[in-house]
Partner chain sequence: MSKRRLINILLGTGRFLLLSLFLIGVLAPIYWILVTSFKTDAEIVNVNNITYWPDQFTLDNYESLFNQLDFGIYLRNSILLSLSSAAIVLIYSILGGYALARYKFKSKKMVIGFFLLSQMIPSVLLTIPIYIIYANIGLINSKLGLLILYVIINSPFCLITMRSFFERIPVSLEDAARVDGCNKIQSLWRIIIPVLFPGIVAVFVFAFIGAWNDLLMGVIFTLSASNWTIPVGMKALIGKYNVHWGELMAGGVIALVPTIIMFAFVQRYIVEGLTAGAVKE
Amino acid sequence: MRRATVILVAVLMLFTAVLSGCSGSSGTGGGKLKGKISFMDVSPRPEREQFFRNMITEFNKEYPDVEVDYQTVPWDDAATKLTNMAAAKQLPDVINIYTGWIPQFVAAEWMIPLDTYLDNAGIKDKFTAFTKGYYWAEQQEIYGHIYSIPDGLMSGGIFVRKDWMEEKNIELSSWTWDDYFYLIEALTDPEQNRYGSSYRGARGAFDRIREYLVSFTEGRMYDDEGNCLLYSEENVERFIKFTDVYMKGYAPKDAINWGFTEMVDNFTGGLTGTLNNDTEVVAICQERMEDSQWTVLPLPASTVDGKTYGASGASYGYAVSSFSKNQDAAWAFIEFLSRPENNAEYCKVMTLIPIRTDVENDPFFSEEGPMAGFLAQVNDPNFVVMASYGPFDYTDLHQGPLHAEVQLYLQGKQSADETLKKLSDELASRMKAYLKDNPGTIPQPKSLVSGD
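May I have the structure of this chain only, in the form predicted alone?
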């Protein structure tokens, strides 16, 4: 009996050693991981592709037995592509996830929680207040777990043709939404083929309108019962005021079809004088324009309370597919991409704000660097991240109705009242349906500085 016990203990010790030798979840011991993983980039462009290919080369120096299959899909096709792959149980091992897709992917159990991996790696305290107190806190509050690691923080701002303002002697003593509308009108000069706004009329059209409307609702989307606060008699008038930027000719006629690429191209190309977009456009402006031609202003402040309400969040995130057969290797790749030196390099390439506290002394992210305006905004106590559309899946809304309904109004095919009511009713319907099974999940605005 005693000999049998000794043998059993020896076997258990050997089994434990084998298991520990196969695990690479801590991000060390690269030789312990083997196999092939796939990673799909949902927003490819040349410099981004080159970064990831370089990272894979560096990753393989530490993990020589892990092959990484780098794949890309254009952004406009990404949601449909990944959804179809998930339905077929063929998702890439590492998912490049957009925040708006997370509700759908979590509900369908297409991603695995990363809590244990993060705990084992012992790196949670190395991430910024945004990552811990907002990005992860929101996932834990809604879903009970952390499902993705953000790649970098982006925040909105108003890119402005500084040289045009100087030509017209335009000076702004304040910066509210009323000042924003004034600036757009003042910069419009049909004789010089100049328009005040790179107006977004295609996908993402309602995002910009919502940004304005929530400045009158303290950043909230819903009341405590799930009714959408965007629809009211006053907000219909505000909807009209915002869309008048297009309707009154302060943007080109074909802007009704503009998405990200067209907006940026026409701003950097000299057709439009303002562009409401985020940090990633900085790199494009640096490449195409002289420093004297442009600057970035914060998002306009509310005319009600003086606070700035806007979107701020991860550019994308990294998640591990629940269909992955090599989840430890998938995590190792995410952990590698998230290391301070790699995250800093990525954020420079993509002009994002780092997710790691141990890169904050990099000159590129200093008060004198090109990201200064955005950093000042997210560190401003008066900056509030507006509430999200909701914890429910709204991918299909963002792919269609949230801009298609606005386009119907811009084309004169339905009234402003009908447009705003249809969108508000649909959002309220989904929020209330979600609340039935998930009480207490109304999304709330949040300050990045105070954590409130």
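Got the form predicted alone; any chance of the form predicted together with the partner chain too?
If you are looking for partners or other molecules, they are not here, because only the chain is given.
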């Protein structure tokens, strides 16, 4: 019933859009939407709050009868909080969803598919190849629908202390994983309390290791039967090589407990010389460091085929809650946030890669500077987005075993072989179980340009 209404309204909206000569997506039907919607920012910061409050004011000029309630929750507690809300069927109408939560939210049916909305708005083609070819393509492959509109896109890179490199006269002729390990070792200087790497030891630890391991498997995670490719005799050696960054003291001992926050904090604070992290960290570096101190290098290339394998996508997206009583208004707000000018402003504040084609040419993104590098990387035919962990819900793995098992190795409590085997067995068993009910869902690496 509700679905039918949605479609009906959507069709009506399309109709009015056609009548008004498709003069941009703005204004049409704005006056008709009424009611109250809530939007929860899961990573509040003063500049974000400022941005969203401005957006709401602008939005209300067009939709005066839609009241938007801006809500916040500390990032650390966001997941817990949303679970509580969802259990009470009280999710915010517009969910600011972290990409890692998507499998769980889809499984729990907490979000509605946005395909119809997107088609009816007729704006799908105006999104970048990156958005369509990777972000949405993957959601469609796995779930059959598009569930979220990314807020901005990002990709990995290696943040480096330029000044330390100059001091040590380090020159890099090529940039493969081996050069990366060499750089970390060379930047380490116990005398000066300098460590080569902001090693990630806590949540997300295995994401980094995986990035290196898949550079030997052409970006693949599983074979056609769902066996995990990460475990092999050679890969155990590579696992050891990667974790040696920690074991050999090129990272502080405390780094075993480091997550995202601590990695960034200690790089900008001057304790570590390299940081493997995402586009969004550019803003933090700009804020907290001198320009002469740092630069961003692309992800290192594979030593096998010279291609670059990395994760890429969005940190957050916007989705509509399935409990929402005002789904149309919620969509209208998302559509508003995704407009070129608004998205451009957001991406500048947050240093992300824009989602709209019209924005890519904005000098902020296209000219010299860290953002241009990221943009170049994702448009490079040699850049391959590695296969994801899988279509199954792996939040619990991500919150525990995926780093805890590695920590056991780092603390000398189990061998590298055991660690890698345990993790890839667990992943394989989940993949196979999922495959039984959903054939043909093995995640594949994607090359953006060629795929489009």
